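Here you get one chain, nothing else, as structure tokens; it is the form predicted on its own.
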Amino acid sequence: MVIEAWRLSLSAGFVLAAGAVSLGLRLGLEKTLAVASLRTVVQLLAVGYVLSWIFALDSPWLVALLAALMIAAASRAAVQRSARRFAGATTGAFATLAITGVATTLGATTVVIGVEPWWKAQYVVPLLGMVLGNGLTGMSLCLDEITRSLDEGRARVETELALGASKWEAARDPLREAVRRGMIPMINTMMVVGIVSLPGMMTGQILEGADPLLAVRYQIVIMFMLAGATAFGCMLLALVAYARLFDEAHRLRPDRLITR
């Protein structure tokens, strides 16, 4: 079913209702809500026009360029969300997202879904976007946890190193906890999907008239993609942090931490 422009404008009533709540409770969020709503409309319309153009051309070079831009934006967002970071964190996040995002997306399009050609923009772009969106959240939590634990637990780590522990032995528990924290939101989502919430892609397919069971199959593929990408992304970023915050002499380097 096509949503006409005038019907689309009616949806602004929901935002106006949210603004009324803010006014009634004196939350002071009216301006922020208005700006967020305006940005939502402008950004989504811009993306819609760009994707329509890219889908029509269906060029592998345009797909690659758009993927690189998406990965760069996601890596920057992942690092900025953390209260602490280290020199080279954005580059490490970019490399991590590039490896996990591209490998997971192309694995799904070529092996699982069987898209021809494998770089078809209609599949690669939205799937990569979902992987990056979930991956940056997990990686941000992972980065925040590993830098926090090594900063606040500096005395414990340095004591273990002084007593003869290797840098891996001293960092193993913080690394493990960081990866675990990064994976928790994805696991929580998987636990309630289909019961508490219907994911956006599945809902969209159903609203477009697709067979619910077919939509479910696609959603299962996506959830498994996101789980794998998040796990490997958190693990790789934790290892990057480990390599940067410990030196060859098995010393912790808190001077390399940057607090926002």
Contents of the next structure:
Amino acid sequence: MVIEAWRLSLSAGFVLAAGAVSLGLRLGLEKTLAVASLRTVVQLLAVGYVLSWIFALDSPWLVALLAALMIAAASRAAVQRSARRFAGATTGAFATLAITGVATTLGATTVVIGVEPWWKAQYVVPLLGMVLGNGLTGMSLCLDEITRSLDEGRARVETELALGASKWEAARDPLREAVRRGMIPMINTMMVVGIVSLPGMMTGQILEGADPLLAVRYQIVIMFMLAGATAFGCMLLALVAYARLFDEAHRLRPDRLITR
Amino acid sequence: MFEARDLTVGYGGAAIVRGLSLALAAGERATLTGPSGSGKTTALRALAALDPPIEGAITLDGRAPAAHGYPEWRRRVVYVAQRATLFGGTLEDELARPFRYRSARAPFERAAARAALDAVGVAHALDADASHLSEGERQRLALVRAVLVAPDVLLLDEPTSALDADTTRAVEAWLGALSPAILWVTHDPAQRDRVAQRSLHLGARRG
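What's the form predicted together with its partner chain like, now that we've got the form predicted on its own?
So here's everything in the complex, that chain up top.
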């Protein structure tokens, strides 16, 4: 079913209602809500036009360029959300997201879904977008935890080193905890998917009239992709942090941490 | 023989300790004294190769840390911080932890651990939770943990600062009977005279 412009504008009523509540309760959120609503409309319309244009051109180079831009934006966001970072963190996040994002997306289009051609923008762009969105959430949590535990837990790590631990032996527990933290949102989502909430893409397909059983199949593929990509993303980023924050003399290098 | 030659150490390129030289023969005891801020902890950390020196060299049996391998160097030259850091778990978990590292040379022995704890007056069972220990007990537990690793050199940063006089004497007597060479940071002149044959003094920092 197509949503006409006038029906679309009616949906603004929901936001206006929220604005009225804010005014009534003096929450002071009206201005922020207005800006957020405007941004939602402008950003989504813009992306809609861009996607239509890219789908119409159907060029693998354009898909690659768009993918690179999406990965760059996601890696920047992943690092910026963390309270601490280190030199090379954004590059590390970019490499990590590029490897995991491209591998899982193309794995899904070629092997699981069997899209022809395998780079078809209509599939690659939304799938990559979902992988990156989930990946950056997991990776920013992972990065936050690893930098926090090496900064605040410096005494613990250095006590291990002082007793003869190698840098890997001293870093192992903090790294493991960071990867675990990064995976928690994904695992929580997988535990309740279909029970508490229907994922956005599946909801969209069902609203469009797709057979729920077909939509479910796509969703299972996506959940597994996201889980794999987030797990590998967190692991790779933790290894990048390890390589940067310990040196060849098996020393912790807190001087390489940048705190906001 | 443990040696430091013309060691200059500090942070961010700014020297805190300049030109420190020392030599400790096997089993020898020396104290390191100096006013607060003179760089005693900085010096000990550098000797344990936990911080890189700005200048100078450290050797054990004529070889630098890199030649030994850093984890092996730190197993043989163990630094014990003034404030004990525990990893969580029982007393045995704390004491056995270094024996999980690849640098460990022998398996953990409960009997040796028990004897060491008794010698320093920590009466808790090995399977008791270490998180309930007092500051002084934590300090002694960290000391015992370092000694059980069987190092050649112990670098002790005010190891009795949280202890009463009697317990301090017990710890001194226990350490005195051990085989490693010890470089012992202390502010107490009487302790300096009791525990070491000689003393090194770091002057106040200039500028």
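The structure displayed is predicted, hence computed values, not measured ones. Positions refer to the first chain, counted from 1. Take the two forms, superpose them, and find the largest set of C-alpha atoms that agree within 1.5 Å; that set is the rigid core.
Here L25 counts as shifted, since its C-alpha moves by at least 2 Å between the two forms after the core is aligned.
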